[in-house]
Amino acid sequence: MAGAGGFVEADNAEAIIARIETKSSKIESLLKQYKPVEALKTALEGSPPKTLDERCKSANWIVVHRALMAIKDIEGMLNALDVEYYDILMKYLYRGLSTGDRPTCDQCLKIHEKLTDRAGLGCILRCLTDTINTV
């Protein structure tokens, strides 16, 4: 059931990581393929997950990371990108940040100034603004 706002309850969280590990595995095959940015765009697609269980928010960050690992390409993954998932991908950057992982912190970075540059500093405000759709 609904809770506030939209989201989901407890209960359901076995179905969101249900979701989340399916949608895995279509970005472990693209990646296989050697397709990251289409990777990339199927890890974005439904995030954040519309729940306040930290344990689907965990699971969907791992599928992001490893999406986001795999981007060597930073210019032609923003031009494939669609702009309503740049505030997301914002989101995840941040997210990587707070890791404190050397080679996640990098990526993100390079990812962040790019991103940066492309989207402009709004999107940076809106996603440090955005209480309620937290990755």
Given for the second form:
Amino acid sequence: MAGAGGFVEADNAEAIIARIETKSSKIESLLKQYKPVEALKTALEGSPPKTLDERCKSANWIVVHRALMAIKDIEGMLNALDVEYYDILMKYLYRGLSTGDRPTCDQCLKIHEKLTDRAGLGCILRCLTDTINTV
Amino acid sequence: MAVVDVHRFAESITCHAWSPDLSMVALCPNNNEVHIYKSSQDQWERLHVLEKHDQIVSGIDWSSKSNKIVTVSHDRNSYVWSLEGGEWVPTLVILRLNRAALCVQWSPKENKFAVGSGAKTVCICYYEQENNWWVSKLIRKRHESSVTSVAWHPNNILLATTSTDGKCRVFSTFIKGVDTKDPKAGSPAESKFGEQILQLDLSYSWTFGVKWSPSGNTLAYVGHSSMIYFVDDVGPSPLAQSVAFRDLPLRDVLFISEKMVIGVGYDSNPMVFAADDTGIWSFIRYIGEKKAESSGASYSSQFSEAFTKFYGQSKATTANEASESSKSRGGVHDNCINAIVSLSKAGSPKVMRFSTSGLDGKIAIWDLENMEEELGHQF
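Please show me the structure of the same protein in the form predicted together with its partner chain, now that we have looked at it in the form predicted on its own.
Starting with the chain above, the whole complex follows.
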């Protein structure tokens, strides 16, 4: 994957980062319209878990972080989110918790609690054991 | 509830196996011995203690036709025990392993047995009449890590293995002189010993507990990431499905019919999975009565304490789940269940009774006699 894909990865990475930029502007506009749930959904869609490139992951994390911090109604947000996004959201929550930044951690903890209620401990397990598709 | 009998045999049970007439059970109480208990009038009486291994006995299997017990241990050895004059007499099997043996199973015809080991190999052992001993042939290729579980296909040749490298593989274990080539079935690939027929890369984490369905058409195994994998039409173009579920991971599975599987694991409560008419597998229910559905979090008291500490910082108030202890979750077992064994005749299409053993030292016997309605038509 890393070997022959060295050169291809770089190209691919640029394309992904460009996509993330477009996503970012879309999210900004959604947030201005007070639609934080939509914003988070957009941010989580097309998360690049299969890229090895750290820059893509960081770029996407910044976008997701922006949308996460804007969420006030957590229950509502989880209601609107499809079940398949629970695992990815959980991974981003753990990334947020690892930053150590107080407001981020507060927000992530609040969401973590509600998400665990819904998705169960299995969701946390999948997040911890998956060392290949990391965010 | 479907539980017929529960008995605590020891502090903790590693593995267990039943005698052909289901009156005796051989178990390892988490040490280097194998204890054989017989049930008589609701009392369990210890009949034999088999002491030959130096380290923990990790696998026991009791053949139903030839009445032999095979045990494997972390001491890299295996013994085949035969009953002679009321005493169990061991025969050492030289496995040629340099790491612990982790699991063992007799083949359907009971002329071979397979041992999975931490040496990334699988040993297939067969009896050589001329020299009156058991010979072991190793499958050395392919596995990148410990082999956690092995399962024989009903045709006595194909063997499925799961490993901590996350993959499930199917091998051919055809041995000239022991197996007869089936003229109608099998491609040339199937008749070479150690040939890998199939590799499944569905899981990203350790895999355990592989089993074949009664007809040998479907394969099921679990991953440590709270997922269970089903593979239909095992062969050149298999149909694989990954089912993610809410709770803690499973350790072992059992097919109770062609379309229904019971999984046991860290939740201490067996889970039922079934395939609907279109062939899609999903989680149906816990086998015991489950209280309030996913609306309330059914944490055990242990977890809710931990979570209160964890969430305490963010000043969010959690509904107090401390009252709901793990026992009320339908709890027959108090701790992880690590083995599930069928109590029906080998090769029968439906399993009506099975037993589970776990780290709490209990063996529970479950009967599905009156549960046909509850479980649905797939049973």
